[in-house]
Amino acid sequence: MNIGIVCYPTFGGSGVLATELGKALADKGHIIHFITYQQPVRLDAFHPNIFYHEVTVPTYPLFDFPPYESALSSTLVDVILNQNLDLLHVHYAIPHASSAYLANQILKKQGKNIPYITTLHGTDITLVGKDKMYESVVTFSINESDAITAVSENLRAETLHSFKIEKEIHVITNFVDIKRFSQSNKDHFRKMLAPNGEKILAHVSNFRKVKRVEDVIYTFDKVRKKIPCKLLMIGDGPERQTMEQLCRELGTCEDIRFLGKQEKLEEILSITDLFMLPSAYESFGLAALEAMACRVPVISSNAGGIPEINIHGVTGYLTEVGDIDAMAAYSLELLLDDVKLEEFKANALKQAEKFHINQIIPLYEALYEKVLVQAEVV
């Protein structure tokens, strides 16, 4: 198949999933065209079956805000016609689903029917999509999709509760490439960060308020008072400066490293003992799944779809959102018991294997084929 993938090219979960999906499909012989405003961060190597098309938004004095949605729609039409695409797969509803719909309507005027699949990822539904300014457009463009998928059962339920969806929502979960995300020997790296054998905790996110990054800092402060440990803060975003200031106020700076965005995340996870994800909401929790694939137990909130991957008392522990005391207590329970920690590490990997990319990709391929058959009938 000749497939166009529309996504945000950032480190966020939707962009990561879209890029890894495209790479896996290309490995299976499909031709993949990424269409976005810059090269996706996970698209870091040449592949003969992968092409990248940049969406350029002209600026004019008349526009206070460059019309990205219109530029994207025009680019989609151009790529579909010149590359002879079979279908579009758009990730994150806003504005990709509406842009795909507009491109679809333009092409129908030219006698070409290009179906599009919309994958819902989380805040496009639970936050942005609920805004009255966007709700009607989001609802319409999702319903006009030839197929709809959600990355978790929780997100499917949230979508049906919040929007008047007229079509079936297929749950195709996020996935992890076990071949890439696996524990490797990085003892030299560990000794650099924890020279005295300290335990290592980690957090990965885009540092937005919904991630409750401050809970990570406060929890770590409690843990470090009981056991020597280090904290690795991976990622970047609007809350980073505030979190660095919080570390200074708590006097924890010497034990916390802000590493920024990291492309070789699996190398850092390989030396991590615990992963922390205290989010107020996660549609799935892809960062936690990647940690689990590297044999890292997860201490997380019980929000959204996280309980679908992190099994309480098996792969880690779940707490109520904001319960710092519980997060610290569970962290210490594992960090002070090497036998139990090793058991949880093994369980984490076993759970992650259920979401192996090789098991998920065929589900997307089957959906693509179904949509193409339906488009031919129309």
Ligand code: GMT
Given for the second form:
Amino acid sequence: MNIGIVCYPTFGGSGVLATELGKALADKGHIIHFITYQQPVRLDAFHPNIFYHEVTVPTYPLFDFPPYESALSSTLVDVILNQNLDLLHVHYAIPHASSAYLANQILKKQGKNIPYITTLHGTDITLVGKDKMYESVVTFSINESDAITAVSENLRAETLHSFKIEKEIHVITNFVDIKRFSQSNKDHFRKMLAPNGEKILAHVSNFRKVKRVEDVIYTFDKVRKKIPCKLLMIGDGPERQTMEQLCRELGTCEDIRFLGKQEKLEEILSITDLFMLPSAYESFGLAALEAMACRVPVISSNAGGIPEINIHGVTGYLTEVGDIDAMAAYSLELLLDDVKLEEFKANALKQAEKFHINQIIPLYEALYEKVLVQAEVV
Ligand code: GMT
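Can you return the structure of this protein in the form predicted together with this ligand rather than the form predicted on its own?
Zooming out: every chain and molecule, the one shown earlier first.
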């Protein structure tokens, strides 16, 4: 198939997932066209089946807000016609679903039917999409999609609860490439970061409010009062400076490293003993899945779709959102018991294998085929 993928090209989960999907489909022989405003971060190597088309948004003195949505729709029309695409797969509803709808309508006038599939990722539904200023466009463009997918049962339920959806929402979960995300021997890193054999905790996110990064710092503060340990804070975003300030106030700076955005995440996860994900909401929690694939148990909140991957008492522990005492107690329970920690590490990998990329990609392929058959009938 000749597939166009639209996504946010940044380090966010939806862009990461869309890029990994495109790469996996290209490996299976499909031709993939990424149509984004920047080269996606995980699109890091040449592949003969992958093409990248940049959306540029011309500015003009009249524009306080350059019209990205229009530029995207026009670029889609151009790529669809010139590259003869079979279908579009757009990730994150705003504004990608409405841009796809517009491109679809423009092409219908020219006698070409280009079906589009919308994948809902989380905040496009639970936070931004619900906003009155977006809701009607989001509802309309989701309903006009030829197929809709959500990344967890929880997100499917949230979408049905918040929007009047007239079509089936297929749940196709996040996935992980276990060949890449697997524990490897990085003892030299461990010696550098934890020279005295300290346990290592880690958090990965885009440091937005919804991630409750402060809970990671407060929990760590409690844990380090009991045992020698280090915390690795990976990623970047609006809350980072406040978090660095919080570490200074708590006097924990010497044990916390802010590593910024990292491309070889699997190497850092390979030396991590515990992963922290205290989010106020998480449709799925791809960062936790990638950690689990590297044999890292997860201490998380029980928000959204997290309980669909992190199994309480098996692969880690779940707590109520904001329950720092419980997160610290569970962390200590694992870090102080090497036998239990080893058992949870093995369980984490076993659970991650259920979301193996090889099992999930065929679900998308089957959906594409179904949509193409439907499009021919219409
Ligand atoms: O929250 C993020 O990390 C970014 C966000 C995005 O849309 O880029 O991630 C969402 O999509 C991921 C991939 O499907 C999910 O694993 C994340 O749970 C989800 N984030 C939220 O729901 C807050």
